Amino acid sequence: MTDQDPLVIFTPSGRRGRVAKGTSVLDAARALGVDLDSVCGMRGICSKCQVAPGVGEFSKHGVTVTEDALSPINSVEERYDRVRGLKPGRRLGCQAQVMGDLVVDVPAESQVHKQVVRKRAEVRDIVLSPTLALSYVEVAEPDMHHPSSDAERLLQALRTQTGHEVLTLDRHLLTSLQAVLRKGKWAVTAAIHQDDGAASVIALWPGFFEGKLHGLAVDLGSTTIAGHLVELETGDVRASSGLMNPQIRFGEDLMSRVSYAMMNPGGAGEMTEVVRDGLNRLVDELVEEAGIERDSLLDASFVMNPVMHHLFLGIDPYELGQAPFALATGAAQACLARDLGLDIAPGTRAYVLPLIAGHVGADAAAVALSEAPHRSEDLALVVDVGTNAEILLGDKTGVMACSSPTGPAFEGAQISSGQRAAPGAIERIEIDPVTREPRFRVIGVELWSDEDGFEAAVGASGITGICGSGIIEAVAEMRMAGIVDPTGLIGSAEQVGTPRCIPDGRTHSYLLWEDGEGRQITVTNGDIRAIQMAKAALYAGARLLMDKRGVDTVDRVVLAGAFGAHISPKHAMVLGMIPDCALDRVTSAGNAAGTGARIALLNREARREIEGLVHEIEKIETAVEPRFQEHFVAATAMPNAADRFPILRSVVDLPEVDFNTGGDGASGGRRRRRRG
C-alpha cells in the first residue's frame, strides 16, 4: 500500500489503514482484523457485514470523507433494500467498495464478538417514591338529564378516589378514551403520574389492569448507553442491556463530535438521530428481555455528560467547544419520551437530570446521589472513569466536581492491539518479576493463559486483542517488573533480561502473545504513551480538587463507572491513576450513574435532592487552571515525577530502571536498578 491509496478507519475498533482502490468493506476489514460478520460468501444474501459510512470532516482522525468515498449502490444491494430493507444510511459491506478515505462504523449487530458493556445494575436499597401510580376507578355511565363528557366524569371519579385536585388528561388518550371507558363496562384503570406539580392521566385500560407499571432507567456515555428496565411498585430490575453509542463513528471523544458538529452542517442533527435511533434498539432489546408489554413502560430517567445531554435533547453544542464553556441549559428536563424522538408508549415521561458545569455532567449528578459525598464524614475522592472523567471531592462540609479528557484509550482505543470488551480480549494480566514471563486471562474463559485447557477454552475465535483493563494491567505489570522505567520507556532485550522485548523502530516493545501463524499481541512504547497521557489527565484533576481543598491526602478513593468497576486498585495506583491511599480503602462503586439514575427513576424526592445539590457543588474548570498542566505533566511519570507515593511504595515494590539512552533507545544506554 501507498499513501496515494484510500485510507479507512473502522469504528468503534479504532482499527485503521490504507487498502487498495476498489477493495470492498468486508475484505478492507478482514485485511485491517477488524469484526465484522459475513455467512453467505459475499453474496449479498445474509445482510450480516451491514456497516453505516460517515460523510463530512473527521478532525480526529485527519480525514475528510466525501459522497463519492463508496461506490455508488448496487444491484445487489437495491435487491436487498427491496426485499427486506437497509436501515437507511447503512450499506452491504461485501458490496459497497472503497474508493476514498472512509471512517465506517460497524454496528453491534454485525460483530462476530459481541462488544460486552459491563454496565450491570449494582444491588442497591432504594427508598421507593415514583412519580407513578395506579387507581382502579368506575366512571358515572352518560345521562341525558345531566349532561357530561366522558372525560369529564373519568376524571371527577379520579379526583375523588385519589384527592388529586389538579388532574389532567393526556390529549393522546382523547381518541381512544370512549372505546375504553366501554370495553371496562364503565371501570378503568388510570395510570397517573405526578412529579413536581398537577397530576395527570397518561395511560388507561379497561377493567383492572393487572399488569406492572415499568421504567427505563439509562446511563447514556460517550462509548457506551446502558440501560435498566425496572418494576416500579418493586424497585426490582427485570432486564438490564446496553450497546456501544453509535455516535463513535463521528468520534471517540466528545471534542471531537463537538468538532464534528462544527465543521459539518447538519452534523449535530446527525448525531441526534442516531443516538436516539440507538436508544430505540436498546428499548426493545430491554422490553424483549423482560418479556411486558410495551405500554406498561411509562417512565424513564436519563443521565449523561454534557455534550451527549445537548446532542440528545436537540441542541447544538457548539458553545460547549469553547470558553467559557456556556450550556443551553442545565436545568434538569421534564417531558414526553416521543418528544425526544423515543418510541415508547404515548404517555412515557423523560426525566432528565442536572447538569453540574458546562463540562460536568448528570452523569457526575447522578454519581453524586448515588455515592452521597456531601454526607460522608471523611473525605471521599469519588471518580467516574470513562472518555471524560467526573471528580468528585468532599465531605459533609462541602464537595467539589471537575472533569478530566482523558480520552478513549481506557477504552482499548489508540491501542495497538486495542479493542473493546469482548469475548477473546486479554482483561487480566500478570507479569513474572523474575522471568518477566507473562500469563493472561481473556473475556469468556475461567482459565489463564498458562493453565491446562486454555487454548481449547478459547476455540477456534481464538486470542483477539486487549481490553482497557488489560492494558492497564499491563503497563502497571511491567512497571513492576522492571520492564519499563517511571518514564514510560520499555527497555531492550538485553537491559530488561528477555527476548520478550523486540525492537520496534526507535524503541521496543513488550511480546505478550503469538500463535503459530505470526500473529502477534503486544504492549508498544506508543500503547504506553497513550496510557501515560489518559491517567495523568485523570490525576491531575484529582489533584486540582486536592489543592483547592488544601489537602495532599484523602480518606478514600471511590471508582465508579463500569470500567472503573473493573480496575485494580493496585495497578491503578502503579500507574498513578488515582492519588496515593491505602489499597483497602480504594473500592468500586460499579455504575453509579446508572445506580442515580435508578433512584431518579424510583424516588421523586431525589429529583429535588439532585436539583438543589448541583447549585451548592462548587465547579473547578481544568481548562482554565494553571496548575492543571502542571499536575498533568508530573503525572505522566509512573507512578508521579512530583508525588511519591509512599503508602503504595510502603506495600508494592517498584524497580528504580532508566532506560533512557540519549539516543535511539533500541541500544547501549544504561540500566539501573534500585528497589524502592
Given for the second form:
Number of protein chains: 2
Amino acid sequence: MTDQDPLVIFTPSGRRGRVAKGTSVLDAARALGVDLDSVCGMRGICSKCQVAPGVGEFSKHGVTVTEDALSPINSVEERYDRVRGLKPGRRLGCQAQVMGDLVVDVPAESQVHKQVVRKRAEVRDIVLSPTLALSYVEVAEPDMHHPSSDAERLLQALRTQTGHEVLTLDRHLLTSLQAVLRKGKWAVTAAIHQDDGAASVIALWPGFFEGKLHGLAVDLGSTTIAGHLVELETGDVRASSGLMNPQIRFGEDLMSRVSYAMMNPGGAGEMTEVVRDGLNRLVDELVEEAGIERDSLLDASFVMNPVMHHLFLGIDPYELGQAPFALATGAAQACLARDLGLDIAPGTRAYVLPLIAGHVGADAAAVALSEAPHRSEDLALVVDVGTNAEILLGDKTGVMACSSPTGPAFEGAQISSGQRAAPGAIERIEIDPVTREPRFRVIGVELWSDEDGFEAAVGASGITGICGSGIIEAVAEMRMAGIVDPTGLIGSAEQVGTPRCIPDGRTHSYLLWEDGEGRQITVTNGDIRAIQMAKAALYAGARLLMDKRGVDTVDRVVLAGAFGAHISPKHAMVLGMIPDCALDRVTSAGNAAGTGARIALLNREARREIEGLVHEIEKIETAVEPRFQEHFVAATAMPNAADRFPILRSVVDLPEVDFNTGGDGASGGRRRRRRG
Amino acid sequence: MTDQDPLVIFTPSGRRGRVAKGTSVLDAARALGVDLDSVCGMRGICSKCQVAPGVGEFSKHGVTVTEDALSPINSVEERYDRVRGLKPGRRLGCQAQVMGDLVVDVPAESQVHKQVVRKRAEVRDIVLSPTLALSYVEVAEPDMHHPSSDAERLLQALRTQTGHEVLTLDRHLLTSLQAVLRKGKWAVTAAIHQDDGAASVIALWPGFFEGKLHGLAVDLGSTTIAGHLVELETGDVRASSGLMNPQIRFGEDLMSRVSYAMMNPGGAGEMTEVVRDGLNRLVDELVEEAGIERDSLLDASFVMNPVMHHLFLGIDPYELGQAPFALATGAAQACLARDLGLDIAPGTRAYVLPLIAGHVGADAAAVALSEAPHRSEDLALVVDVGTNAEILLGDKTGVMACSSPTGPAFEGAQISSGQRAAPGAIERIEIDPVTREPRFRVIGVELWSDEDGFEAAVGASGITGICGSGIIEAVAEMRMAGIVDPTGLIGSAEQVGTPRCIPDGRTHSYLLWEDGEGRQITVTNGDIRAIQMAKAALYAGARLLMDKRGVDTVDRVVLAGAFGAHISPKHAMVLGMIPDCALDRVTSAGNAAGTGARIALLNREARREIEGLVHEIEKIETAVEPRFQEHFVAATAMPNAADRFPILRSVVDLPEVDFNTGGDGASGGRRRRRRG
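Having seen the form predicted alone, could you give me the form predicted in complex with another copy of the chain?
Whole complex next, starting from this chain.
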C-alpha cells in the first residue's frame, strides 16, 4: 500500500491502515484484524457486517472524511434496506467499498467477539466466543459430467467461505442433506461447531436461517438442577428454570446416594436415568419458556460435583465413597448431548467442565472460571458453601483447592427448627446486646418482625423455621449479645439475664419466636453444636490452604453458592467461618458455579483455560492432612480475644463470657463428620 | 556404536547394525527398524516378541555366533516357558540381551506386519496393518496425595508404553473402567484403535488378555450379504457366512427398492432397518460359528453399491433413482458400528469404503483395491459383472471407471428357464458343431449329462433351469455351432439341420433338455435377445472407456464378482461381452469386492489408498455419453468376421450364417434398459 491508497480507521478498536481503492469495508476489516462479523459470504443477506461510516473532520484521527469516501449504496444494499430495513447511516460492510480516507464504526452487534458486561466490578467481562457459528452458502448443483456427492460440494463451499480447512459433516445430517439442499434451492445455512478439534457442520437449514443459535448452561446440584437458556450471539439469558434433583428420592445427600448405589444392584443406573430424565424435562421447559425452535439449541455446558458427575455420565460412584476417592475420570467431556441421554437436537453438543479432584468438582472449576483466582493480583479465598465446601486459595502465582465436609447444617438440615430457604423461613436476625430481645425477617416479607404490619404480611402460612443464613446470623448475634460463650454454650436465664434462655434438657435454648398457640422457634445448644461443626470444617479447610501457602491472612474472601450469596460477612466472621479479613473485602459471588457454566458455554477459550487450570491447581486432600483435624478441633470454638481475628475485633464487640459450669454435656458433639 | 559393540543381524529382513552390549533383542530390533511385535511392555508376558537365535558360522552374513552371544535364559523366560511353554530354541526378545555378534530370526508370527499370501500370482499379498493393537500395561494406583483419575493414570501408562501421544478413552469404557482396573489388580490389556486420526482405547480386559482380536469384512450385495470373520493378527478367516438380503421383499433389483422408497413414506427407513437386522443376524452366526468372544470383534469393513450404501447409512436413495444421480455422500465412513445400527461390542469400529460415483459403488472401490489396476504395468480391464456391471480400465498412469446397466439377465432373470446359481441349474454347456447335440453339467453334479450315472447323480430334485454362466455358454455354443446367426436369430430345424430347433411363436427355440414327462429346458430367441442386451451394455461400457483412453485393445481382462468367476472367457468373448483379448490374459478374480473389504479391514494404509484412488479415478457417466448408445446398438450383434475380434477369430470358428428371412419380429428387443 502506498500513501495514495485510502486510509481506513475502524472504531472503537482504533485499528487503521491503508487499503487499495475499491476494497470492501469487510475485506479491509479482515485485513486489519478488525472484529467484524459475516455469515452470508458477502452476499448482502445477513447484514451481520453492517457498519456506521462517519463523515467530516476527525481531528483525533487526523483525517477528514468526505461524502464519497465510500462507494454509493448499491443495488444489494438497496434491496436489503427495502426488504429487511437497515438502520439510518448504516452500510453493509461487504458491499460498501473504500474510495477515500474513511473513519468507520463497528457497532457492538456487528462484532463476533462481543463483551457481556458483568455487574460486579471485580470480575472480568465475558467475551463471546461461542463454539457455534452460522454460515450461509450457495452450493454447486450436481453435474453428471463431474460427479461428486452433495456432501462434498456443500463442504467445499463451506470450506472456501469459512476458511475451515478440516470440516466434517455430522453423520445424522446425511439423512436430511439432500432434501434440505433442494428445498433451499442449493442455498443453505449451516451451524458449524468448533471447539478444540476440527470443525463440524452440526445443523442445516434450507436457505437463509433467520433465527438465532442457543445454548444451555446447567448447574447440576445435588439438591437443585438449575438451567439457563442463552442466546449465543448476545449472551442474553432467554429463559431460566430449575427443578429438584429427582435423585433426592434415593438419598438427600450425596453419600446416601453413593450408599444406595452400593447396596442396590443397578442403583447407579437408576440414578443416572432419573437425573437425565429430569434434565430432559428442564430442557422442555426452557425451550417452551424461551419460545425458541428446539433445533436451534445446539450447545450445552454442565457443572456438578464429582458424585453427580459420575452419576450423570453413567459411572457408578462407588469409588468416591471410600478412600482413596479415585475418580473414574476428571477430564472435561466434549461429546454429543445425546451421548449423555439428552434429547435436544441430533447435533447438539455437550461440554462437561473438568473436575479438580475426587472431592472438588466441576462446580468448583466453574467457580474458578468465574472468580478467576488465578488471575487475581491479591490473595483471594473463594469458598463455595454447600454440603461440601469447595475452597480455592490463590492469586496469579498459584492456586490451591480443597474440599471440606461441612455437612448439611448450613442448608438448614440437622437444625432443630431448620428448613430450606423458602417463604416463611427466618433469614435475618438481630439481637439487642442490652435487652437480648430478637427481631428478624422472614423470606418473602419486606418488614422486620418488630415493624407494624409484620403479622399481617406474614399471613396465614406463618413463620415456618430458620434457613441456613438465618441460623448463622442467629448464632453470631447470640455470641455478640453474650448469650453464647466462645465454646458454644448457651447461658441460663440467670447467667444471661433474659427469660428467653430456657432450660432444654441439660442445656439451654434461646427462644426466638413463639405465637399464642404454643408454636415456638428456638435455637438449641444442639443447633449451635451443628453450626460449630460445619463452620469449623469450613474454617479448617481454609486454614489448611493458608498454612500450605504460608500466610495468616488473606486479602479478600469471596463467598459463592446460592447459600453463600445470602451470608452476612460480619456474622460469618463472628462465627469464625472464614478467616479474618476486612469486612469490605468479603464479597458475594452469587451462583458462581452457574456463571462459570455460562462462561464455558459462551467462550471456548475459557474451556481451554479451565482445562489447563485444573491441572495447575494444587489439590489438597483434607482426609490425609493431620493439620486439618488439628485446625478443625481448634476451630470448633467461636472467636474471642485470644484468636487471630484482629480485624474482626476492631469492628464488633465479642463479650468475654464463660457459661461452662461443668457437667452440661455440651463438650460433646460429633467431631467426625461424614462426607456428603 | 563402535566396532567393539556386538553386531546384530535380523533375518529374514537382513537388517543389521551394532548395539551396546546388554541391549535387549527387542530394543535392538526397534533401533534397527525391524518389525518385531510386543504387547506387554517388555514384561515377558505376551511372548509376541519371541525370536529364534542362531549359533555357529553364518558365512553369508560373515559372522560367527557363539553360544554366549545372548544372555542366559533369565527367570522371566524360565517362568514363561514353565507356565505357557516356549518353542525349543525360542527366546523372549524383551528379555534376551545381546552380548556378542548375533544372527537372530524373527518368525512370521512375531512380526506385526505379517503378509497374507494370496493364491493368484498377479495380485499383491496383503500386508497386515490392522487398525487395532493390544497393549498390556500396569497402571499406577490412586494416591490421595497426588489425586488423579483412573482414566488419567491408565492413559498415561498407555501413552508411555505405546508412544501414542494423542490417546483417548472411549466414553463407554468409563462405566466399567474402575471395576476392570481393580479386578486386574491395576494391570489391564487395552485394545487400541488407530485409523486415520488419533488413537483410542476401545476395549479393556482385566490383566493379560489371552484372546485374539477379530474383524468383520462384509460384502453387502443387493441379493446376498456375505460376511467373513477374520483374526486380525494373522488375517485368517475364522468363519464365513451369508444370507439373502432381507430387502429383497421390497424389490428384487435396486431400482424396485428405490421405487419402494419413493412410493412409501418411511419405506427407506424400513429397508434400512431390515438390512441392519440382517447384518446383526449375520454377526451372531459368525461369532457362534467361529466360537469367539463377541467383545473381541472390534472392527468391521463394508462394501456395497451406492443404493445399498445409502440404505445402509439411513439415507433415502431417492436421488439415485433419477438424473443427475447425486449421492448424498460418497466419502469413506469411519464410525462406531453401533452408529450404523450394529450391535457387536460397544467400541466396535466400522469402516465403509468410499464410493466412486453415483453408479459406481464401494464394491467397485473394493475391486480396485483388490485388483489394483492403478498399479498395473499393462492396461487392465476389470469388470465386476452383476445387475450393474462396474468397469475399471487403466494402468499405473491412470484409471477410469463407469457403470453399465446390464440388467438381471446374467443372474438368470428375464431368461425363460433362468434361475439363480443353485443345485440343479445347468452351468456348463457344449454343443457339437456337427450334430448340434448338447451336453451339459448341472451345479452339484460332477458328471456331464452324456456320462454314465448322470441321471442317478442328478437324482429326484432334477434339472431345474439354467443359471447365468450356463445361459452365456448356451448362447455362445449355439453361435459357434451355427444355430444362431450374428444378429441373434435362431434358425429353423431346416435352416440349422437339427430337430432341436423348434418353432416358438414367430421365432424358434433350441431344445436343450427334456425328460419323459414333458418338462423341457429351451433357449428361446427372447432369451438370446435378453443376453444380447446385457452383453451389449457391458461391452459398450468397456468400449466407452477404451475410446476415452484411445485404445482398441486391452492387455488383459479381469472378470470379478461371484458370477464373473464362473464365466468361461472363451464364451464371453464369442458373445462379444468383453473386448478382444488373448484368452490366457482373461482371468477370474472371484469375489474381488469381498477381498477388497478384507484388505481394508486388515490394512489401514489400504484405506488411505482407496480414499485417494476414488478421487483420482476418472468417472465416466454412461448416461450422458452419446457414444455409449452408439456402442450399445453396435454391440447387440454377436461378433463375426467383420468385427474387431482378430484374437478371438484365431481361436474359434464363427460360422457365417444368416437366418433373417424377414418378418420374424426378431429385430425388436428392448433397447432401453432400466438401471438396477
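Residue numbers count along the first chain shown, from 1. Here the rigid core means the biggest group of C-alpha atoms that line up within 1.5 Å when the two forms are laid on top of each other. Please read these numbers as outputs of a predicted model, since none were measured by experiment.
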Rigid core superposed, CA of residue 616 - does it shift 2 Å or more between these two forms?
no
Just checking, between these two forms and with the core aligned, does residue 165 shift 2 Å or more at the CA?
yes
Given a core-based superposition, decide whether the C-alpha of residue 210 shifts by 2 Å or more between these two forms.
yes
